[in-house]
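A lone chain, given as structure tokens: the form predicted alone.
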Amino acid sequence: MSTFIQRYTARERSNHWIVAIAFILAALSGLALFHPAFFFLVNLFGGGPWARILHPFIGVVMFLFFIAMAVRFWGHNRITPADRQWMKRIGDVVCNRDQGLPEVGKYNAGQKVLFWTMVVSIPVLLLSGIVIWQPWFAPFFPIGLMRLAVVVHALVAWILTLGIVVHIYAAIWVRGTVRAMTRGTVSEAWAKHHHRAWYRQMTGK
């Protein structure tokens, strides 16, 4: 019979899912406003005007809850020499060749890269979004800055979306990972295989 280790508390999981849902809603409404080919997505928000109105508010919610999550997980996401070695052997990781790989803590280097990508990109999205937020803030900025903000906002949004897509794929690909964010626990076998250093820390084994 499998034994389980707690990986996330209920509060941590709630925080994660609020950020995740806000990101999905912001991405869908943003796509709807980004290109006519995606305009049909406005129907999810009650039409074009409501998509435009709700998009920035959803972004603010995502930012606030992400800040809470980032503060909580900051210490676990520091890049270490072991992480750099792990990244150099990413081919072995993808092919499930684990022999000789450095032991992984609570998060592997790929997860840490996504974390820091979010730490940089989400505030940039907020700041660039404020510059183009009609009708509240945009009138206070020069047109040149607004045009630059539109480009930065779209580019960073695409980078973040790509990172999140990879994150979702990896969570599904590595069996047992989704359980951590739905039930809060992982099996000892999963922890020992994928995050051995964290497993030792949690169990003393």
Second form
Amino acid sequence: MSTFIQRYTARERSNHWIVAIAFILAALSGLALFHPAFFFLVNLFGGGPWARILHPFIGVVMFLFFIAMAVRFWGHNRITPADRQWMKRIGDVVCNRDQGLPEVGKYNAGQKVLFWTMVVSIPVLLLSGIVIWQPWFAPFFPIGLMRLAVVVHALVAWILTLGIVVHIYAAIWVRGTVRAMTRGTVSEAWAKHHHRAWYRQMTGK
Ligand code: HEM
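Mind pulling up the form predicted in complex with protoporphyrin IX containing FE (HEM) next to the form predicted alone we just looked at?
What follows is the entire complex, opening with the chain shown before.
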């Protein structure tokens, strides 16, 4: 019978899922505004005007809850020399050749890089979004800055979306990971296999 280790508290999980739901809603309403091919998505939000009105508010909710989550997870995402080594051997990681790979702490280098991508891109999305937020803030900014903000907003939104696609894929691909964020626990075998240094720290074994 497998034994389980606590990985996330209920508060951490609620925080994560609020960010995840806000991200999906912001991404869908954003896509609808981005290109006519995705315009049909406005139906999920009560039509074009509502998608346009709700999108920035959803973005602000995502930002605020993301900051709370980032503060919680900050310390576990510092890049170490072992992470650089792990990244150099990413080919072995992907092909499951674990022998000789450095021991991984709570997060591996890939997760950490993604975390810092989120830490940079979400505030950039908020700031560029404020510059183009009609009718509240946009009138205060020169048109040149608004044009730049539109491009930056769309570009960074794509980078973040690609990052989240990788995040979701990895969560599903590494069996036993999703339960960390649903039930809060992972099996000892999972911890030992994927995050051995964290496993030692948690169990003293
Ligand atoms: C929508 C579907 C999503 C799924 C299925 C999902 C799943 C997960 C899972 C299973 C973990 C635990 C990984 C582990 O403990 O090793 C996790 C961690 C995390 N997730 Fe998500 N997630 C989703 C969306 C998001 C979004 C939209 C964001 C942020 C914009 C996000 C940010 C994070 C962060 C920061 C962590 C902790 C990892 C770290 O700090 O390096 N997730 N997610």
